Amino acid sequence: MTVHSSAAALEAHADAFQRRFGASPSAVWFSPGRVNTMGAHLDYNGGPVMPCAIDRGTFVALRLRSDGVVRMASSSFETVLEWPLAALPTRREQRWSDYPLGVLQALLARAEAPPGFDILYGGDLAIGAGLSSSASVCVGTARAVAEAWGLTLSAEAVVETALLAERGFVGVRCGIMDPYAIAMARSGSLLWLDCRDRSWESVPLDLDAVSIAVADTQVRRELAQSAFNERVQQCASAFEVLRTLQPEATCLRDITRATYLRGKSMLEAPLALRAQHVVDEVERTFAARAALQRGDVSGFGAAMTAAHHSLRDLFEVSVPELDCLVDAACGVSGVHGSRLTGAGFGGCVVVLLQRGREDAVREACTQAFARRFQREPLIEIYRPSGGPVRWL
């Protein structure tokens, strides 16, 4: 099993399930988180993205019940939530359980007389840090519950289930990248996903030569959902204007640079900035893939850093804490590139660096961040992970 989470950690989660529910789980699943290296805010615009699953994630422990009741708990909270399976909430309740409830509602449409169950969530993935904890929960829930209910779900069906939960039940206007990054992950690789036609492939990353560091600002993204939805709407509005100049375009990703330059004056200032980022980032992401395929890791890293500058200046989703970490990391010899990962507005930066330079990156980022903000970031070294796996 290619996961950082040790057998001891997963065993501890199984023990926690027994303490919480009075019996051992029949299954424990690991569902990874993800970082995105290229294709910032392109997934909902139909563009290409290059995420990878990471070896930290969500633990899902489950045991079936015979009374038609669902009991749901998290290792982060004392309360056990309980509903009859036949009367699960049909709308969000503004709490952590909304994500797995959305998955259950989607799976109920596929199941015939499914049994109830006890389920416990935990893990070692920072929540609200831009590492896609929500998609990790949704994909892990879909895998665990589908197996328990005897449902056969393809990886594509798992992705659709996760999207129904996030978009339909929770109401986040997310793109397709996060569940794809987790459900389709291959160990030791980045995922190339074209969000226009959903074609994908694995792009190997030389793990003997590079490491992936993630530095967490610990700035939680309380405003991220509303601001994210605003960016989605701004991109949609920009596309409606620009498509009048390019009628064959189906999404903002299709808008060429020539069309953007012709139509820029037709856009209000914020919309012009958002569209420019998308046009630039599409070109940048294709160039980054080509660089990685020819072994030019430094060229790939330079594209990552350029993406961050665009996210800061054109898409306006960065914050000073993120900028500080990117600047500090990029000042270290052996760092190929760095950028914020996730939606922005807080959370984490991802750093692509030479193996052996991990301590130098930790020191530089910690010192620069502490000088400016009087506290230290959390810095972890990750390896690309495979997709969700059953441990027990």
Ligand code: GLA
Given for the second form:
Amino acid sequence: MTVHSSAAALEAHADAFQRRFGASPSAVWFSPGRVNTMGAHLDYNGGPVMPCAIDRGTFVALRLRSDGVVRMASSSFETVLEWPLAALPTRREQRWSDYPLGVLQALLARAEAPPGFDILYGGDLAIGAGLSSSASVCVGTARAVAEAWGLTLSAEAVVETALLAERGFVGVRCGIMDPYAIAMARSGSLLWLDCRDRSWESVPLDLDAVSIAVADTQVRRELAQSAFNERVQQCASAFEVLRTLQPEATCLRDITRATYLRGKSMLEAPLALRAQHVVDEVERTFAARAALQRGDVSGFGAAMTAAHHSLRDLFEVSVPELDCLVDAACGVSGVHGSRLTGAGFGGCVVVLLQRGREDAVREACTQAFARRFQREPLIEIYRPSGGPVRWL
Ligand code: GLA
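And the form predicted in complex with the ligand, for comparison with the form predicted alone?
First the chain shown before, then all remaining chains and molecules of the complex.
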């Protein structure tokens, strides 16, 4: 069992289900969140990414019903939502339930006369902090409901279901990294995913040697979605220009440094910066994987910090709170590297550090942040987790 904290928390979730619905759940699932290490903003450019699932996530408790009704609740809200399974909303309703509903709509297309159920969501993952709470919910729902309905889904089909929910139903222009990071996760490893052909492999981390700290600025990312969509659009526009110099290229990831250097004067100012980030980050991510494979964790960490500087200066998705934490963490001996995680514009930084240096990182980040912003960041230590797992 790879779930860290959470035997007690999952048990409490099963009790909460019993209180809400008057019977105990027949299954309780844990679905992890994720942090990014390398491959920042590369997934929608067809590049390689190296996310890592973490041992905090979403809890999904469920029990089948015999009357064709779906009742859905979240431990964060009082209301219990209820629909006949045959009349589930087919459009988003602008609330948290859109994510699971999108998954249910995708699964209904695969199921024959499935039963209704009661389902309760909860968990120990910060929401909206760049730890992929939405993909955690979608992948966890796909696994839990598919099993309850007797559907066999490959890991790839789980990813497709989560993407249909987020892109099709909720309407978010998200990349493919997050559901892969969660559905394909192996305990104690980073995932290597090549987003051009979707090939993937696990890259083991030496868990006796390293820890992952996540420091949350608690700056919530109100602007994140529109700014994220703008970056996606800018990368697409840069690619349209640069591909005229390299017609065989299929995505921005294919654009070589030589092409970029020849073509950058054809790009308007922010587009040239965005494209340079992508060209650099692709090279950096391949080099970082090679470093990790030869046991050079410091080299890998240095690439993470370089990625952050590029996100700050070229991709322009950082904020002062994130930069402050990255700088403070990187000043601590035993820290290999640090960068913002998720899309940016707020949320968390991830720190890769030598095991045993957790307190030093905590102290340095807390002090530097409090001096500058007069409040404290939330700092947690995570272990790399496996993918969704049925706990009960
Ligand atoms: C968000 C998106 C991901 C990815 C990252 C940036 O988290 O959901 O698909 O694009 O930003 O690397």
